[in-house]
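Consider the single chain below, provided in structure tokens and representing the form predicted alone.
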Amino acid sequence: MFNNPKKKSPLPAKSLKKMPHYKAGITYKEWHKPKPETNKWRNIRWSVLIAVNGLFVVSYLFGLSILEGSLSGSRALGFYLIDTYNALQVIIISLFDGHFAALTINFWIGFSTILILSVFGGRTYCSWVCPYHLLAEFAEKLHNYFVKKKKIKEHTYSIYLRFVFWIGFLFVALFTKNIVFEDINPVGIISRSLIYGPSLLLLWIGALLLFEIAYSKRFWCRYACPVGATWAITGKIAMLDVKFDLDKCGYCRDCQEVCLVPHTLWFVEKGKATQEVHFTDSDCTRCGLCIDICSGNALNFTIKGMDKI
């Protein structure tokens, strides 16, 4: 499970003969054709997100006890749910200011939900639920257009910086007992704002989407966010993956192109899959893109170990 497959000696690239366009009889170009604009992850994505911050804001507005709060702590059904990195700051916290055994069974309740949730899902949350992730995704795409017109250069950094925020945002509210990243946390700002109206706060997402847009792409979600660092660290042991078939590949990397999260597919390069089955490692966020333009079906949603069931 912890075991990583980049370690290992990499297999012998596939011959012409091994290729999946010349198994199927056809020419590369006629295997490779682009697929329908269909999208059918991406409509089925936005469409979960859509729907679940939208429940917030209805259930607000008409009183319903369906889903209440905001994305950073709620009730669903009367059920508590709490973010698990707020939740990670209020133990660090409790435990230091005396405070840990009067944590109520409902604070333990939602944190253990969240937390069972992301061990099956891992980073799911981040394109699935996240309003920020959303905006995200427009700002890469305005992003990429001014690369390619060469109107802006890529910048990107280690992706274990986000970690250097993990551990950083702990410390801050351990020494200033508050739970400070909320202040400034994308997620929580956008969904409170949604559900009860815009603050000046969005003033501090309107210049990190700039900063994505002239700068650097998505550089909250891949570099600088604790939230998802924690679904990342939890992603680990993640049920629910993209399962990645060799066989089927045509060493085409249309996948990586539309990634996220582009690192995590680093085995359909031609010549770096180390074994015949790649999973993607705990930084997907099970978007779903890859699976929409993959020409050969390699790559698809699994859960780790049903075959064996």
Given for the second form:
Amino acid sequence: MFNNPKKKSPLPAKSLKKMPHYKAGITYKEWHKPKPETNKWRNIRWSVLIAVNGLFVVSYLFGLSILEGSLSGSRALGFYLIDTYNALQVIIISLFDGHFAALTINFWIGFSTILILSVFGGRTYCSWVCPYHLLAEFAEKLHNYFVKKKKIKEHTYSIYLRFVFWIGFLFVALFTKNIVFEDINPVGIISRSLIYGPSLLLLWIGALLLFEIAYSKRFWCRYACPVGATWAITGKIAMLDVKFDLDKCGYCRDCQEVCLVPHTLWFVEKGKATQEVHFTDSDCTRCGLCIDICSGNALNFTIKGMDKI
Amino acid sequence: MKETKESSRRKFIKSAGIALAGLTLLGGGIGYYKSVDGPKFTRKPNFLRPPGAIDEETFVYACIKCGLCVQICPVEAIKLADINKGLNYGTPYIDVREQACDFSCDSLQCVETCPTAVLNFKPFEIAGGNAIKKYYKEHKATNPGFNPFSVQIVAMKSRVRMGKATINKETCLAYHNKGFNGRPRGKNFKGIYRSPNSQTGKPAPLSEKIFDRKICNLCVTECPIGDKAIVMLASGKEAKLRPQVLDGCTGCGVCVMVCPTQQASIIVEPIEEDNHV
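Could you output the structure for the form predicted together with its partner chain, given that the previous block was the form predicted alone?
To see the whole picture, the full complex is given below, headed by that same chain.
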């Protein structure tokens, strides 16, 4: 995991004889013909996302103890779960302000459970649970449409900006003694609005989505969100990953086209891969769009280390 | 355009600069906002923090706005503040005029459920434990029918200090020797509570109850704490009975909710009790 495959020298691009269509004895066009749109993983993922958020709403509406609370802190069947970035801010302020000792055991259980989960799945939370992600996915589609029509230009920033925000919001929290980030956090705002009734802050969510449609694609998720950044940090050692087989790849780059974080799929370009097998890095949200579209089934979900057992 | 290492670094520095400026503005803004209004801004009558709330300054940062206290409250007294409520966004509050805390959960569940202890359960745990110990000391021959829970809950809810009620003598019906007959808040009022005289022991809608009192004493008869918190005392030249708030008042606000005057003649003013232990 500390052996960065990006820094290795790339393998030579595959020759025609090694291309998957040649091996199957068909033309490249036949091999690359559009698959019937199954969208298997996308449908599963959207169902999970809606089910999780729906479970929060149902639990509140009918007073069930299935999934209480909201996405910033909840109790699943009596078991506490606390959002790590939220918890981190509380921990840092209370360390300096003396509330630290009062934090309950349930807080620590919730915090460490999510930490352990994130070590397993990395940013899976983003595309499988986060309600803002779903809205932003549609915003992204709109954005792509407008770019294609040449109505707007694309604006990109450095993806490392997230870590500036990540540290920045921690400092702001510490200096103002207030979890300022929670006032603008789309995850919390949408989750709370769904469960406890709409908040005026939904206007801010609207503005953010408009900005993403009209100016910079997926601005919040890619460059700002410290919640996602937290999952990405712990996801460095995530076990659940998307595995790439160079052997089955036809260099079509369809996967990069649909990918929500295309820089994680750097190895699919011709002559870029440095190993026969690659895993997506910690920024991958495990959304499965690339798996759905791949003509050669070169991409698949995998749990690292399972083959060794 | 191909991105080189140099250009991508420059890009990062540029956007990082903008991000830092934004964060500074945001942080400074919130800091200024807090120094101007301060916690006092939030401490307005009838807007209370749930039971066991620690000092406002700590409360604001340590509350993670999860809403578990909102979910567990059987009478739905607790709500999460929106930005126009004058409270920190997402923090819980009780508007006692609309729906008071009536202690019908019997165990201060909202406090017990709070993961960051901004609703601190420790003082209640201690108060409940001491009450049980005291009971056993006083009743040396252990009573086989004794249920420690009943002693414990009385001690626990008596320890609550959300605020303290004060009576507006100008408008209070009793102070004008007036009685009350009818539904205190009309037919459409949504609030529910468990009356001390309740047969079922369950919260019931206030709108279903019809009272008939020669001298209005709803705040006294409906108080879940009873004669330690509020009583009718003879006072004045004519020695008429008037409600008097005592030190045992927990600030639960049931009196505010049941008060039949147009504007409540009794209000609960928040007090900052040190609930750190």
